[in-house]
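Only one chain is shown below, in structure tokens, and it's the form predicted on its own.
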Amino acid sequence: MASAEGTRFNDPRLRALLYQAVLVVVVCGLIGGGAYNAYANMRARGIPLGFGFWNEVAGFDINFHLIEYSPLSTYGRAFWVGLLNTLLIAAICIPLATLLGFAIGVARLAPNWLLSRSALVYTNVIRNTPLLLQLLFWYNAVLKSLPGPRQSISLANAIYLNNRGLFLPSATPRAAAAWFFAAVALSVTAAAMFRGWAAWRQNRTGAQAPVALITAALILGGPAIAVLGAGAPFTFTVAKLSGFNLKGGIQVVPEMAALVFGLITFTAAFVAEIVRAGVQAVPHGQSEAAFALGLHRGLMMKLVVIPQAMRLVVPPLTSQYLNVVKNSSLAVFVGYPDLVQIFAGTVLNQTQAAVQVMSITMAVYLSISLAVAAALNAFNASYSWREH
């Protein structure tokens, strides 16, 4: 009997299950002990244990918000302001950093010596300089050194740049806006259908159609006809000097501009290296075959190299997009009111609900990161499926 029991205990699968059960018990004990210790300390010091602060009056102002907010709004409203401000930065920086990074990455491989070396210097300088230092440079050395509102840098008396920010004309929809948006939707649909038909025709007959020219004509022509027929779809309001500042229009505060410029230039340097590595990973024989078929360098990159490089580029791009979201939390150092500054900063200091506030903040960043990763993984899967 003892020999049989010893034999069962020596079973690797049984030992593995036993060790895992012990590990689960230890981990649960540590988590439970930590939670009880936090609960006891919070209760002893009078720190809020629940989320009742969510509906209390915040009592502080936020200088930039996409939704209605005032000092009489609640902490919950402040949370949504910070979340939308964070998502706005991500929505602006991710596509612009991608476009700039792809351009610099392709320039790194250009036959032009000056162009390739300039791209090399850019990527080496930006990638080896701390992001926080770059944000402070954009904010203090570039934007704060701009002239005051009365000496604003003007573009066509419609766009103004000064140390208070960038002032753009604001658009108010008119009755013709519905026709304009309908024309845009129809034009984009027609362009997509034409591109599909042109690809089908080329696969069957080999004949190429001027896709780029006709697509541009469709996308621009439809809205232009709508404007000529129904009138201007928007009324624009330009900022005007009033007292010591400009009033009206859309103001992009310097804090937001510094954060956007810093994140775009920083992320684009890493995207450029990813693109360069992906392009160089494509076998050289593919380029030689494209040249043998008579394709010039532009068409060779567009039709042969870049499509094959994308399956190698997309996975590491996911990490860079996640870094954009997480690095936006450095906004606190330039004063941009993102989620960290508003909720994990001001709200935490006023309510002392550290556990609840930090848990919510971490859960938000985790959710955003998982959503971005899921979207990129789905795109990568669909792209790989189309390749095969």
Given for the second form:
Amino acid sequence: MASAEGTRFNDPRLRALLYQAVLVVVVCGLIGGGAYNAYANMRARGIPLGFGFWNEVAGFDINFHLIEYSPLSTYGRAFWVGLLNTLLIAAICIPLATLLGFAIGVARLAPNWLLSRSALVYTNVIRNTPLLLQLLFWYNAVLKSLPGPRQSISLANAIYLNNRGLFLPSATPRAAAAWFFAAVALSVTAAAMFRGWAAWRQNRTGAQAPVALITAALILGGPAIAVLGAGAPFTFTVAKLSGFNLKGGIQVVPEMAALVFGLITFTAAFVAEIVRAGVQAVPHGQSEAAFALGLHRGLMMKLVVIPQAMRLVVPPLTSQYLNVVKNSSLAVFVGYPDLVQIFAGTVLNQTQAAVQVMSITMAVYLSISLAVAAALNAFNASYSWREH
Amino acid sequence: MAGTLSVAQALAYVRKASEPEEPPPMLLSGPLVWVRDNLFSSIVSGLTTLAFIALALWLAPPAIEWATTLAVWSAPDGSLCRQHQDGACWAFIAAKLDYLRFGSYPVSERWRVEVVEALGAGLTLWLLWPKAPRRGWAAVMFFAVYPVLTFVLLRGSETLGLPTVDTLLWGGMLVSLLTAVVGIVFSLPLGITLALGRRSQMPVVRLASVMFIEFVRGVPFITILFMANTMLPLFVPEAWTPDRLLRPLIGIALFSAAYMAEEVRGGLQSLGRGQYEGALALGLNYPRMMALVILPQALVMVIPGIVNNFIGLFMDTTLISVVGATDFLEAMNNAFKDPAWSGPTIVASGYAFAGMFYFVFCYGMARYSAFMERVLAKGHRK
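What does the same protein look like in the form predicted together with its partner chain, given that the last one was the form predicted on its own?
Okay, now the whole complex, with that chain kicking things off.
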């Protein structure tokens, strides 16, 4: 026999309220106590309490910046330099890692045993060694042991690789560049319109057009005519040896080269696994049915298997892209000035404003993650299977 | 019968004798067929095979010679390695192995580390062997007794007559393995709690769990380490300032708990409603339902995912050097700085050895995870 008291305590709703109240009190207590301690500790150690440091002169130099920056710039400016450098790494690595990863993933599924085994060995070795070790290996063991500028490894006398980094030719637009870009825009539009028309006609009549051939002809032909008619659109400047170093062109510093190369090869292994898993998850009956309909292997992949595999590939692929952004923070180990190295490293050490600096840094990564997650949810909602 | 005949009459030609027999196919099975099907199934495939063989003949012999016959296996210092630049310098590893294993842990006390390592290895085997007896006890030992024992042995205790060893001296594989074990021991219970919180009916509990999980998963591990290193000492009273090695350990436990929570949540979601309803119908309350019915099934189902998480966790331990801890990789980097052992081949040899170290652990765990996946799939088919 439960007493009235006992019944009330056994009421699940009341108990839930009680538990939640306890949780709120504990969390608030922790936050409040922490804030109180932080305030006292920061006061005692003379650490700034506000965000006033944002507009103070930074006083340190950054060896790689996309926007104007000097030691006289503010901490706020240094933040933007770091953020842009982080985003630059992501913008370079994501497309290249996707390409390499898809290639390796396809190789993994190839009928040739040697090819698929090599792809398997690659993914296993890369995925089972730490990224940091790989970055340090590329940076300390490979890039630093390259020959000096005078003995650079050169590719077609245009790209040079030595222990000062990678030297690519730079392109300066000339007067003809306007014609060139106009031709590119025009041919891309024309190709898109042609493809739309071909799809429309095929839907109506079943007649097929050589879409790939005509698209390629349009996209290559238009700009080629512009180049022939108006002259070369760019002046390419190739790096030249002058004194002890190469001058001119674009210099990719070894820190960035190691980071980009390491991140691409690392991420590609994960992308390859995602692609393999996605393709293999499509039931065998699907490809058999496609063969039975008379589709050859290429069309079977394009029309039947890949559209179904994409549904499974996109969500983990997105999280790999987020991992690229997050992993680019390992820049701090090779000395590439990314957001963490500049802001959570140098700025934090100089200002001692740990709470503010770490909050800003984490807020940046968190907003990128949440924005991508929101985009992914929208994609899933529109692309997912509707099973009823 | 008549119909058949009439068809035969209507046709101009009907074969009377059968065609000569085709010769039997030369091979249906055996190594040559395997080679034809897997290496030379088409022209493209054949060319790929030839290209790969050429590449292997070009690259493999020098690589193997570099690592074996041309390598320097023992030397008192780096001068011999500087003379033989076409081979690896394994003598460097041999000379630095003690430092790579223990860091600056006092030589006379290193047996304590070895005891901890042996105990850990034994317990891990017991825990991971699917047919081992009393695995429940192994779990209790690993998650409750072993951490305490490790702490007492490594740190030292005056009452037991073990001199205290400052954590600043700890380093090398000791710190890497310790970080991994701490991450595993603390992240699993914490992760389970968070996963249950995320699936809870109570909105406040759910909100708190979701916020923690998504926050931690949304930021890089390095920022968590920086936070543990710089913010944690600010948030506690000055007398409680955590030890320099403890800070990254707290960071890694919190970090991997969030990832663990998502794995466990997957297991919880894959259980049918019937399991919950059945447990409730039996009159079990929430803790008993979870402990006796739900978690035993859900956790076993996500063992592969949990092991994969551990692999990531183990590789992430390399990052703790950013806040001043000397893990194995950092010990290797420190060893490179020895002027007696400086040379162009030494860095490559050191990283090759480090790569093998991590690969052996991680690949082993990956194989185990795949093995468990097969075992579990078999269980489901029954």
